[in-house]
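Taking the form predicted on its own, here's one chain by itself in structure tokens.
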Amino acid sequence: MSSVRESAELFAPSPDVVAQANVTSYEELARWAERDLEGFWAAQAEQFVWLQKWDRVLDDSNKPFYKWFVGGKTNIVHNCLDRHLTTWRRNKLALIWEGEDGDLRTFSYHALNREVCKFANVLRSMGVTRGDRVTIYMGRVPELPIAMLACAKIGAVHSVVYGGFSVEALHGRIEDSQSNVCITCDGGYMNGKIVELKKIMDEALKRSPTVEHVIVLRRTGQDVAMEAGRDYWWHDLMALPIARSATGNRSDTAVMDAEDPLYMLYTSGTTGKPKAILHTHGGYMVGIGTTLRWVFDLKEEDRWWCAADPGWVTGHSYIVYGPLLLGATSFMYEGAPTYPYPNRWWSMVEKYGINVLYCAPTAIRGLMRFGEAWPNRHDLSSLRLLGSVGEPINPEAWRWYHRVIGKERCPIMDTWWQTETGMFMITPLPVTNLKPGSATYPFPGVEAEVYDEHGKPVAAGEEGYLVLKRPWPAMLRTIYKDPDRYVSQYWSRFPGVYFTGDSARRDSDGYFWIIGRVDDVIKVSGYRLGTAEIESALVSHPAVAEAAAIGLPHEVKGNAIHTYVILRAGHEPSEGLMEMLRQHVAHELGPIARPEKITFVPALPKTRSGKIMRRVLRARALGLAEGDLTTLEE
């Protein structure tokens, strides 16, 4: 069965598109990867600056622990900043920021590098070394990107944990670091409310004696308690001499070598404590770049909106480096999509005139619920790509994104991949003909099989567990302190290939169709059925606006599929529409995927990043123990 309702439709790029993509044929880029890895990835890597040349582009002696580009010299800061410097680009704007309270803020690349410099003198100041650990818990301000990029400037490693996590989650991940440096806000907005950054710090740092030094940003100016010794106001500290002194020169970007650790993010399982993966600053660099480059086909004239926060990989990858790595025009938004009305993000693609938007399907569908009117009030003939991350979309949701949003001529760019693999993995370029619901082909370089339970592949049109069989340049190198678990979470399953943890089909064209992961799966009388097409057929219907299904013990069936339904402005829960809702997806997927029960609800359990906690619905249905929730949204 396919992981959402598969559509006949093929939506082609239009000859506009074809004739200005960065890349002109897929086909060609993918048969120079299968005949030559090595050659092809050494060629993406010659874009950038590197301060020594690698001796070898693929190390695989001691697998699972590759390295790439090894006795390679460089910095991902160098090619994200210090080269632009001496180019056309130093005037030109790298971040236009805009705050919940419409605060806006602008950064040339020449600014940014100023603010990078003088924080990474401030770290340094205050004993931070190379290979020392710096935990990041801030809103979605300028600040968070410019102290990563401080971070990784003087060979620090840092671990950003989203703004907004529990005082667990912010201890647990502080003291697996053991960070002796942390950097924080008084706090944040978000949907017109204050998020109390300083406070859920300071609980999170009475038992955590690692932690030596706390700089604060002013960005509510609330009161917050400063505690004498250990907390610092950023402003202060940016006005010292010693941050003032830095001049930008090469000397300032530490050397790394290309397997050098660039950054550790935590990313959580369904029980048991989170995993750092850990990506490292070479083969990070040539594979966030080049899939930037080809996939959203930047222009120097464009302006990029990835609409991610810069505490998930999505914002690490393509808000942070990528972006910087092209020389592009970033926009950054601090707040809620809907506030103060369901317009904002509309309003501001108008604004400031957005090139190529890249956002969640749950944002797609929660701004769905609101109707077509807002986004046709605005202008939105600036774009001219679309991109989906976070989750397989469904066809409903696609096509209102492609039509009412990109007014059916802007390509949507649907992506998987994962923290761990650090870049796209399997993802449309611009010239692909795109069939909604897929992410299409593997990018090139990137070799995607569908396994049965016996690691054989299975025939297309089959179910199965998504691997991939080659390494590629941004993979995660280890997790953090557990090699052992970094070997069986992802290279045991299937010996030999890395087990994504999803699985997925692939049709007869060759197009992947990514189901979910593993453990939402449904089996009812012997069939498999995933929750995203559940879930999809429940969308496809004019009242349901989002929907979660969940398998529950059933004692003849097996399992029987539960479903949580959120509908659409203007249609009320009764008998008569959730009859109708279980006879329509009997009618789009057949009578065994018929729910034995709907329950509507007015909100889901989502993690921060949008993905529905299908676990927790499960959980509390059953009246289990939900496992770790430190992702959960409030």
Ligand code: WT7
The other form holds:
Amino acid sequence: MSSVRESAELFAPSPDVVAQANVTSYEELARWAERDLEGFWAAQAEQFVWLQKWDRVLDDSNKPFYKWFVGGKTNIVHNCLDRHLTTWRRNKLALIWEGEDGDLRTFSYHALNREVCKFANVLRSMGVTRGDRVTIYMGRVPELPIAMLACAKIGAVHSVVYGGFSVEALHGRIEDSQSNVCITCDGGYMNGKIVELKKIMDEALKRSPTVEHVIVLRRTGQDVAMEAGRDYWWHDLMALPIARSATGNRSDTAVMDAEDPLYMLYTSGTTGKPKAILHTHGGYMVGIGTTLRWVFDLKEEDRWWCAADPGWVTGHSYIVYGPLLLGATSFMYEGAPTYPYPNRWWSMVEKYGINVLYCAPTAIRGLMRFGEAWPNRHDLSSLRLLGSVGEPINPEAWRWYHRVIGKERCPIMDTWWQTETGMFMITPLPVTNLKPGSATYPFPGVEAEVYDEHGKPVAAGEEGYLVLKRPWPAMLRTIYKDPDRYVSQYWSRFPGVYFTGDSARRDSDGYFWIIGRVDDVIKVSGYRLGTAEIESALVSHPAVAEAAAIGLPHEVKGNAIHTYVILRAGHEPSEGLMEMLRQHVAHELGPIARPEKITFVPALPKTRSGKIMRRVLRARALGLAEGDLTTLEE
Ligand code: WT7
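Given the form predicted on its own above, I would also like to look at the protein as it appears in the form predicted in complex with the ligand.
After this comes the whole thing, all chains and molecules, with the earlier chain placed first.
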């Protein structure tokens, strides 16, 4: 989407924000990190508790398999929970949660730790040990972070599958991760309706019979099938004596190597097979703790709300781990932003006195449609900083967010990063002058560059491929079980540098403007989907012979999925069939993947080697020049 135009406007952060910012000078930090990358990150790592100090900050002897804080021992949970329990923070709220139905639950650090310890004991009693993968497929409930933290605590590797995904997506992820234990809910509330998570899990498990145990949290209360010997209720397990160890509710936190895996998270790429991005205990902790502290400037007394889903990397880094590392108070909401009315978010900002709000442009655009009257009913004066993530924010949405929500007092931190980067990479700091639609500058220690086709830096103002030239502590370490794909996907396009998959432009002031994906990835409402995944879901329907998916601009979603389908002999195009196919994709992958439009076609533009030329489809749909067609088969 290239609707984001460079704008001449410059917004200076308000003096209030600057006066109390955790960071005083971007330039100073950037210079320090440039001069001494290892010293810079070592100083940040010192802020966390290590059970044994590292021998080396960065090991780059086997590029691109970088290692950070080698020899160091810690556990991210030791820093998220354990260390707070011996301080006054034991009684501070770690989590405030509101259900879509208005339920309110709060957890102090003490209470959160108690639940995590009990659940860790439950997992241990099921035989889950260090290095085992556990799939978590839940709604947005407090037990989701509890389950993640419990896995991390015992050294197991969690694989959270977003609760909006469906049967095939879930099945593929369970299978690839070889999880023996899965955790789910009976259902989740979304928009006043129940998403039947357990039912989807059951269907997925029919295709993955190796799973031994399923733990089911009761949230929505409808009847669900429980398979004897395989399925257990969360509340039954938590009531067993086994949930309590000899030391009360304490359960020992496993001592991990800095480089031990913490979690894997599947994300879409160029093939139909999603890849599991692997993150670690040590470097990831240092990266996300540091970025959250500096970018969103969290203060001890702040209430932080990251409105993403915990099932995506944004939630992993900045709902679950980041805020707890800083000992912050985090707010989490279960449901839809417009339920029951479009003031839901704003009423919660007022009710809980939220100080920092971080969300996606699609949410802003969606809420903007309902007009200013909804937010204007509420006292939003607690807000100090705002944030944006997931896709480029168009200047209109930026200005609305800034004026109507932030009352022109709150700077907007437009953070560019990825599942793979783990942490913010190109982002303003509270002291940065902002240009609406630009993610501004690389975080200190990050070296970003825009390359042409041949790996040469382009001139200011020109568009090219966004690359990262220096390693960073929260970087992905590999793709689970597929190190070759890690190398080919990220480090081969331009040898020795990390290729992001995005195109970007740097203006003459050095500001970065992210344009969008240049690979076969579509960002729909900030969600990342692979064209190949959508195509294979379509082709799995008996009526479909071939399919192609592309993204086209959409006012609220940023991009919408448009598909082209060749039917098998004996099937005729019809409205009914089109609806059935859209439904089929939603059933297989999830409602977010439901195509906006399906066009039945007799043929698809292909190269001589048979590869679908999606750019030709896009150009035709947008009425643009079709570009170089020399490889197009007649
Ligand atoms: C892709 C990564 C990072 C958490 C959520 C998404 C796009 C992300 C921005 C931004 C413009 C952005 C990029 C990137 N993206 N943030 N601030 N401005 N584009 O993680 O699902 O791995 O997607 O999201 O295209 O490559 P993800």
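For the two forms, the rigid core is made up of the largest set of C-alpha atoms that agree within 1.5 Å on superposition. On a predicted model such as this, the values are computed, not experimentally measured, just so you know. Numbering follows the first chain given and starts at 1.
Remark: with the core as the superposition reference, the CA shift of I566 between the two forms reaches 2 Å or more. Core-aligned CA deviation for I183 between the two forms: less than 2 Å. I550 is among the residues whose C-alpha shifts by 2 Å or more between the two forms once the rigid core is aligned.
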